[in-house]
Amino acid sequence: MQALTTTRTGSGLQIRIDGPDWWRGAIGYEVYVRSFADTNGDGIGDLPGITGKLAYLADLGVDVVWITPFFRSPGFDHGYDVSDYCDVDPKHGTLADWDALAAEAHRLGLRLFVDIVPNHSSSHHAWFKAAVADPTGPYRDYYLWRDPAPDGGPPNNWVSHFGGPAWTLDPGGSGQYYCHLFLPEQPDLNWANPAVMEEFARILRFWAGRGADGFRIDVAHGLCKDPSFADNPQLRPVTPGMHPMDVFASFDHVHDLHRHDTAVLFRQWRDAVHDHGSVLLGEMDTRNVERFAEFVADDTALHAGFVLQLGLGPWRPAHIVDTILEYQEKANGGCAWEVSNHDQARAVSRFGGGDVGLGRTLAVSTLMAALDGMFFLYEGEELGLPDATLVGHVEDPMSARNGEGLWTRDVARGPMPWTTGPLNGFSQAATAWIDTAPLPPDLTVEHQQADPTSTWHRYHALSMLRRTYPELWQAPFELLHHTDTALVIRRGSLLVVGNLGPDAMQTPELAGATLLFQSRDQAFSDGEAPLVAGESTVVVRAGG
């Protein structure tokens, strides 16, 4: 049972959720640590930089701050290749900096999610070094090793997300291959070995004991592999010059991802953090909603998983409507909704760019705020940021290793624009870790907080709406009407209407209603007013 706490802040009356299900209805915010705020002048974001901006996040109205990996790492994949899970990389700070961050976050009423990376470690991790040095030692079975195929090549047809085979020859000369679904410097861990679970139970408890309130689990859908290591079915030919993401999508990943065994494994994760009350949130690129639901099924699985489909690809209203309805119906309330993250182009750019893309992003965000589970913003999304313009060399290893002419995730990773001036106030360094064009004043925090008509204030109002009206995610979800591109939802005394189609639509349900929120500044009538294309609205029904 959730406990509701009513608080009054400078923004008005708000509802805070306490108890074990506090995460339901929470608003999250992803901090890409390298690009958020730099305090030591090296051009790389750090933990003290986040601490200094926590009041900004609290003022925006978020409940949860998810921080991307800040552990010790050689940096082949910008922190997602971990060499020590229980220490802070010096470029991001120290353990004392983490402790200070946790203390300040909790003082402000914010909760922290640590981004844990369990599918693979760094090849520089002590476990992998020991596995290479001693093929008969205990650490060998921490990873996935196979003998070559009869022709001496990789053991099967599995491919890496980042290009090429998912297998690399043992550098120790044993003649075997090790598996890596990402870079060769990111060897996959063997989750069939109970010792690996014991290691991660210790790691989770370490961070929970230092103030982490939950964990975002990287590649949660990929931990277990088919023990037969059979070839994945191929869906389409792979041709020279294909983007690695397209190559990866050319196979049906039934043997290396999305395994039922992984759902069973999550029971052990829940046991590991039960005494700390930690929330487990999976990154689950699982297109099968039934398998997704299995991963968040009940108290023996994860608490929730990210619905990534809304953050992929161009503007497709019918796909968005279908995804919302399918996951809302079938995923047991265990959804974390988002339209952008550090691995994809920003929604404003994907959804059409400029004012069109911004309006569409706000319309979808408004619908997500009225759904079960959690609702996440990505760093800078509250400013309506488009993709960054890259002016230097590519940093993303997926693109850099396959030809810099390919699409790169770097466009979503530009520094946070706090002010006008050099590096938009991100750092006092001469250059940032990633070289992007400066953003104009109207896209900075400084400008938007001072302008009551800005995108920041629109997202702030949306956050306050979700916190002030828990009916948006607690009351029964009633679908009153929908088309391929539009939804009319009732949640208690509230109506949420979304028109993602190309034309205005009549909305008789709004007759006599009182406006609470609009995704765009449009005239609102309490009669049967048309809802313009690409707009969502939240109202109180006539009569309550």
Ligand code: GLC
Second form
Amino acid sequence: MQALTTTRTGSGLQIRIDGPDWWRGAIGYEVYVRSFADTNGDGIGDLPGITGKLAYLADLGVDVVWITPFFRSPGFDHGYDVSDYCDVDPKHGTLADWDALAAEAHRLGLRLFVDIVPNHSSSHHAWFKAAVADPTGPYRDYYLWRDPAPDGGPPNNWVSHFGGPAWTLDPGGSGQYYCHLFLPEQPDLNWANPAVMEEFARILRFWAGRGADGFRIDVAHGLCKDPSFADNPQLRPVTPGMHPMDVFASFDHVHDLHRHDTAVLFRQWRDAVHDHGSVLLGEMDTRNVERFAEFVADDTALHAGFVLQLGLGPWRPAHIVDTILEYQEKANGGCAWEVSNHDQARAVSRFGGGDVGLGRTLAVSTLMAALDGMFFLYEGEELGLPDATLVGHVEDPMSARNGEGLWTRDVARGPMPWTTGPLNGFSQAATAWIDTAPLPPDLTVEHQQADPTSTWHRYHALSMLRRTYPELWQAPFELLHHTDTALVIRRGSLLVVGNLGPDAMQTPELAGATLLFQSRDQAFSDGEAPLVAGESTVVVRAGG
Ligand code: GLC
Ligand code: CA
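Now the other one: the form predicted in complex with this ligand, given that the block above is the form predicted alone.
Below is the entire complex, every chain and molecule, led by the chain shown above.
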């Protein structure tokens, strides 16, 4: 069991969970560095901007701040193409800025996750330059090179997430192709080469030694490739004009993703950070829960992985209930739950928009707060932000390279609305790096913190609930009953009722209970009143 230390901060309880298992009940918050806060007026978010807002995050009740990549990068994929893993990109600050950020975070009782990008480097990384310059040198084998197919084309049918084949001809003229599951500027590293693990062990220790408490591991599920480089089975035809993400999903990625040997590799990651006690959290787009469980097996692989399924697609209550039950039961407690991140449309918009979308998002978030593992908010989620309205040209390389008009990740990447001032207080610049319509006053931090009925206060109350009642994630998870779209869960003295379906539901278990939290303010009376649709409630059981 964890030791809980309680202190008071500006607007609530700050409880720090100590011991090696501290992450299990933690509430995480994703900062998309470009769009959080800009301090030097260049329109791009930076590390000092984050430092200045850490007290805000502590007040919200966050334990862990995951910061998206801020390393040196030419920026082809906005930081997910790293040219030096052990330095800060000048557009986001300096190593001294990182040190100041880490010191302030730890003073406030917050922990920091650095976003490591190990599936690929930038094509501007010294390793790749050396690999191209000298095909017989030691760096060649840091990447995945293959001879062309007999017709001179790419070696197999693998496709890039961002459109086109996953193979590009060696710019050095060797005649070979190199593999890239993302942009050609993001060559995939060869994790079958132990030297790559050694490099990353050094990188992990560098950041752990400088104050990182853990790591979010980008594309963790993709590190190992099948050494046979066989074609992936095709599930459905690919038609002209298809979105690159749909093209990608038209193949069964048995040979390029989700490989069992990745779980074996994670043991080496675990060993690499053992002395620092760092927590390893994988981005795991692995829809197969058994494989997911292997990737987060106790003590031998990663600590946890993101369950990305709730962050994808439109409102599908039955899918949400299924996913929660399946992963809660089978994933070794190693889940990090989320409904929004920087790669998908925001939950409020996906779940129906407006008040409906917000109510549904809150209902799901309340359920997530009552599950094992971590749960993460994405910047602005605490304000109930919908997708941004894009004004200028597209920035997201995935869409920019495949023609305007395609769905773009830019909708989730607008500047954080702090105030009602110019650029919503994000920056002193005339324009931000991304051009989005200003947001109305009631969506700003300034307004919402001042209004006790705001969405911000609802999320704040939810995070306080998870802190003050650790039973919510520690007590045995007992499913009392469920339907396709509703759940009644007992956790120690608490009951959690989530009704995501369209029909009101009688819940006799609520009789005599004491209300602790509701995702919406609906009439509550000890169980006679049915819960309305799209609502989650947490109560202390009668006599509990
Ligand atoms: C992950 C990141 C995404 C990035 C991709 C390539 O999915 O979340 O933003 O484009 O990896 O690194
Ligand atoms: Ca800046």
